[in-house]
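Just one chain is shown here, as structure tokens, and it is the form predicted on its own.
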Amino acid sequence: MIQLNYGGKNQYGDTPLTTEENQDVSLFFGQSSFATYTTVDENNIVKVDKDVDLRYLGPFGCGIMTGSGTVLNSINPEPGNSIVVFGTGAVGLSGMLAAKIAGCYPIIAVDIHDSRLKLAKELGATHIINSKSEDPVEKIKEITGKGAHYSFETTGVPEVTLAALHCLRVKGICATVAVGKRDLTFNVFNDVVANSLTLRGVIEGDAVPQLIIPKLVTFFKNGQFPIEKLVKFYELEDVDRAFADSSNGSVIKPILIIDKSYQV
């Protein structure tokens, strides 16, 4: 998976996509960035309901199948199982929705954007910590008793995934997808082995594209995975706002339309 979507090269060792000058271009995550055509193999095909807004689907391949398949796959919590979400971004919310398909009681939230965690509390959390003023370890035993079934943490902040282990309860598993840019250091007995924790890691949810993402376009048309109030459109030549809307958290998805003539 590592050497396919970041070596820059396929399978066979080279890349279908060139300059004009006849100059290789690396083939990042399989498809390159910002084209209007590509190259792909045809097992990475995905088939989708013709009557759904094609604009919204981008993420689904990515984020939105990475968060919902870390609870429905990995986790695969009962329904009454408690869970904490660490970050509310596209990965988490969409890890949060699938909490709430699956039944999960209560679902909490945890995030430093005030305006992240109202949206959270809209689409189904049943509580939610901003962790600049609240300690997420005590009040998330406070409201589970005994500390929550399941964590996702999706920050890659150290201290953050100690959090997801310390508000686990007996036997808890923190599931994490995050790309963290520094090391973290914890006490192997202390932290995971004297309450029997699990830390799990897990990439892209680990879901099979072509059977996770119809049954989330499903879930999107029944208004289950209401995605449209994640997402923000941007025209291409907007690029630079889109980033600097998605780092000050004002937008959770930022998604770029290079077709503006484009219709359902």
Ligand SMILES: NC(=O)c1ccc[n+]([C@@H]2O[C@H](COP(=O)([O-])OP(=O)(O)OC[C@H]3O[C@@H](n4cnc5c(N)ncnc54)[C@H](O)[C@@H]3O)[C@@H](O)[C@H]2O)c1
Second form
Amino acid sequence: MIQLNYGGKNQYGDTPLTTEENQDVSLFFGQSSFATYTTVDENNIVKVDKDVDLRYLGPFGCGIMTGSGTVLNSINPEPGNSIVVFGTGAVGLSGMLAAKIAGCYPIIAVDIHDSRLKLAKELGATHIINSKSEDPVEKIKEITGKGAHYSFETTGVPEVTLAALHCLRVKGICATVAVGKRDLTFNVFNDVVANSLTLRGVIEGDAVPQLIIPKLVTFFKNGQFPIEKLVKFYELEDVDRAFADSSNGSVIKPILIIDKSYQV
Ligand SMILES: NC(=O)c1ccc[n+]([C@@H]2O[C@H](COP(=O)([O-])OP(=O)(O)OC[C@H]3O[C@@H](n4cnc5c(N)ncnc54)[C@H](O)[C@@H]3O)[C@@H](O)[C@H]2O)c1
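Pass me the form predicted in complex with this ligand as well; I've looked at the form predicted on its own already.
Every chain and every other molecule in the complex is listed next, the one we just looked at coming first.
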């Protein structure tokens, strides 16, 4: 996974792209985004229905698959199980939409931006917590009684990962996907063992793209995955603005449109 996605080369140790000066162009994530043409391995092809708007489907290959797969595959909750999603970006919201499909209750969303929490509520969170103004662990215990069955951590902030453990009931499971910059220090007995908790890392939602993406496309088509509410389209020339809007939090998932003539 690390070698193929971040090593810059394909499985044959090559990159099919070079600059005019004949320098290798890194094959990031097996594709090299922002190129107007690229080559991809046929093993990575996912067939989807012809009538679906392809412009929305790019993020299905990473963040949306990761969020929904973590809930549907890795956590696999039963209807009525409680779940807390920490971080309501593209990954957290996808996990939350999946939790709604799985019949979880309550579905609690935690973030530090009211605008994102508002959208989370609109998309199916039964409760929202702004952890800047409320103690999430206290509030989650108040909502769930014994603590949540599951938590899904997407922020990568060490204090939030600890909160995602502390909010659980006995034998609860915290799944984390986040790529955090800072280290987390925790007491193995107090924070994990004492309540028989599980902290597990998940890559790409434990998903097989060819199986999960067509399923997610069906959810998208029937309105259970309203991805259009998460995304904003940009032309390739506006890539810097897309990055800025993503990092300042104003847009959840920017999508660059390379083929302007594309029509469904
Ligand atoms: N493991 C994998 O396979 C995989 C795949 C895709 C993405 N990721 C990772 O998942 C993470 C989430 O991705 P995303 O696209 O949703 O990112 P994002 O930046 O859109 O979402 C993160 C959310 O966390 C919130 N947040 C930040 N600090 C917080 C805090 N202290 N308390 C509460 N909320 C806080 C932000 O407001 C934001 O809404 C990233 O780290 C990304 O790299 C992992």
